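First, one chain by itself: the form predicted on its own, in structure tokens.
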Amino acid sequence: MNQEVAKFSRLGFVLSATGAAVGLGNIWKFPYITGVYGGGAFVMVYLVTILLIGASLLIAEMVIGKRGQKDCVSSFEELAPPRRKGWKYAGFLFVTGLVIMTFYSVVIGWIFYYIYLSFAGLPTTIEDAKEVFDNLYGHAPFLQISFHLISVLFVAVVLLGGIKKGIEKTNLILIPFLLFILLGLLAYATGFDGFGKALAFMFAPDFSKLNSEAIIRAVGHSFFTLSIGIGSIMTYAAALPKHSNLYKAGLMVAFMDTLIALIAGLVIFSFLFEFGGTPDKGPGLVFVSLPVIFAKLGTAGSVIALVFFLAMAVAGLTSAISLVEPTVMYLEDRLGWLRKKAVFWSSLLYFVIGVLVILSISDGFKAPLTFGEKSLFDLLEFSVDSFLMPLGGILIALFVGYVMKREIVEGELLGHMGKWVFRIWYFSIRYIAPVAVLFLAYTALNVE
């Protein structure tokens, strides 16, 4: 194995496993699904998942890629008995950030795009928002490949530092930019009437809005916003240094995911509630409702933006690194691959695909690349939500649960822990979170 492996400082992982799991869904989806779901009762739900599932499964992964010190393929290889080697193959999770990316790395680009948006002009109207993000959307194809090329050249160049010098110092600067930025957004935001209603309408539950599909999204949420069951974490533990208290970094880890995420979502519902708008815009409220908001300020507004737009490409990149780092690490590791090789091909092919991606939902060439009602798009999209992500979960749960040796995992966590919160943790990830996960993802495709 490459030895620049396993150099992370504490600190470093920290933030780089931070920027693993806060990604796009803490600043985008996360807020439009609180809008859609009522408020309070959503966040509650999605809180106290957090806390008891959620951790747990990302706990668990970390095991896994302390444990093993390789990537992800070796490690179950490394940490599976002699008779149940097999599960190696459970290793090729890492596949699944190499799916999303090639989906996940278009919308950056549109991120980029209305970066640039808050220099040339905000639309001033919602009609005239729509009609923006409707064009870019389905009749700029070229345009949106440049800006998905520039987020494939981003992380590439990150990658091609490698762990210490490209990772690790990529997340030590641009975690604490993000929290930079989405605490002045924050602290501009109090001095509005509209923040005491963000704040009521996020904490204050009204259980009267939670129904059982609320709940679903809810749980379902806090499962997959801390990048669980993808290879992204295992990767990066399998950077840590030998004693590092594995329980204190996981919960770490889920407390800046959470923070950022709520940060997030004050900060959205307080422009909106101030200047008349409504939390009930599905996807469209970062891209169509906001700009129109941030327009009506004027030059500030045209500054606001600009900065709300720079912390979600930040918050998406961070995360893009973490996706790509598994299959760089398996091509190192296992084929023998030198870094610059892995990267190149890696990024090659999840690019190829991304430019597909855009044309599936680009008009006058979306024919040949839709399947049934779906185009290539929301595929790889749904297949990563409903299968793929669910499959890693439930496959880290088993694993940690059932495969590895229990002393292994007790000399990992009961130090750390003591001996009750490990017997709970662990009575969670046998039994708990396997079926959490599995009733998702049936869940999902029955909706579907």
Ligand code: PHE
Given for the second form:
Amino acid sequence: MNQEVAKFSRLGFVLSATGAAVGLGNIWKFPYITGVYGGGAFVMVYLVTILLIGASLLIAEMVIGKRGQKDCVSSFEELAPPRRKGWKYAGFLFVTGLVIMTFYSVVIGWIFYYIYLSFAGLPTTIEDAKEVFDNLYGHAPFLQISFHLISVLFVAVVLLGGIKKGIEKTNLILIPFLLFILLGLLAYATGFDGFGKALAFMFAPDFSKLNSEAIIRAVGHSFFTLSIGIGSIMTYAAALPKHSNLYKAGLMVAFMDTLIALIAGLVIFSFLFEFGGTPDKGPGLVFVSLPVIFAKLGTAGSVIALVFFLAMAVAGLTSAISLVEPTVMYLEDRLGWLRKKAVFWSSLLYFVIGVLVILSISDGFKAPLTFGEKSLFDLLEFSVDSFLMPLGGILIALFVGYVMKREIVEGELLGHMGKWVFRIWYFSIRYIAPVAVLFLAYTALNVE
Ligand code: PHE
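Output the form predicted in complex with this ligand next; the form predicted on its own has already been displayed.
Below, the chain from earlier opens the complete complex, with every other chain and molecule after it.
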């Protein structure tokens, strides 16, 4: 048993939890789905969900971790009343983190490749850019595996350092760096005419563009982007000092995450509108449309491309760390493994499955790794979005809302929130969040 858990500093926790939340979801996925679903109205739904459900669930997840002080399984077990210890199995929601990593790390690998391209030369026409991306995506498994391996190794090295010397230190350096780059890019983009168009696109809602699929996507994305339901935030919160204010920390993380998504969106759309791209290009938006625009700007463009992809890599890696840590902590706490051994085996596991994920989209290897219409890549991503994360979210809401003693929950929050905010929050956890999650999962399964 590893009883001597190192604690985060307050800033260390907020930056690390922000690092967990801010990821590819913010810089890659948010802009492209906003583009696909038509802008303003979609952004509104996303913002409302974060406010009404997302932030509440984030705080609830923090309460379990902070009170339990242990790995997810032990925390659920500890906080469940005597006859309901079966709830400890809910703690296995951390497995989702490794499932996510099997494709998340692959996408981080693509970003490494684009960092390399900003030196080696970016594609200059849309046709070239498509070809570059298609070649990587479908035809270069070994290149992808190599980059995937670099990402796995980076995460493993940080995890070996533990909470203080690994996770906290990395985030204390990388998150300010990420903010600095994004604010710099934003300042640059405000000089464009395209900036005004980007503002209008993102903030002037046109509700005729909103359909049920867009709503599901917005709600689902608000979970993904806040890292809810897989134990990342819970595990970080387990290393919080005693008197931390979870209310403030939760709001801060939700705020930072939203802010960074909005900045990333504004930057990307400003470039697009300024240089004549269209916003609805889907997942290829940052890998196909943007590089061509950057290439048009000559040397300055290469520098911008470099810092942009660096920022994206940083966002991805700091999330990746939080996706694996819950598993490592479980193996240490419950099975008594040394951290080294825990990091080695969990990294190896998702590395190997990640290789299969890469092969599942590569010509020549696809067939045995395709199930029905879906490649292993799509299948895993789909199961995370529409099943595993909603499941984790609902378990957390039910546990904090109905299973944990109200006094314990109050003890963590009441003093900081005050009576009324607490009541609203508790209502949201007991009623709004579970219903919304069920609705989301049900509809998502019927739409795809
Ligand atoms: N929130 C991260 C992102 O936006 C992804 C993530 C999900 C990280 C769940 C940790 C836990 O990319």
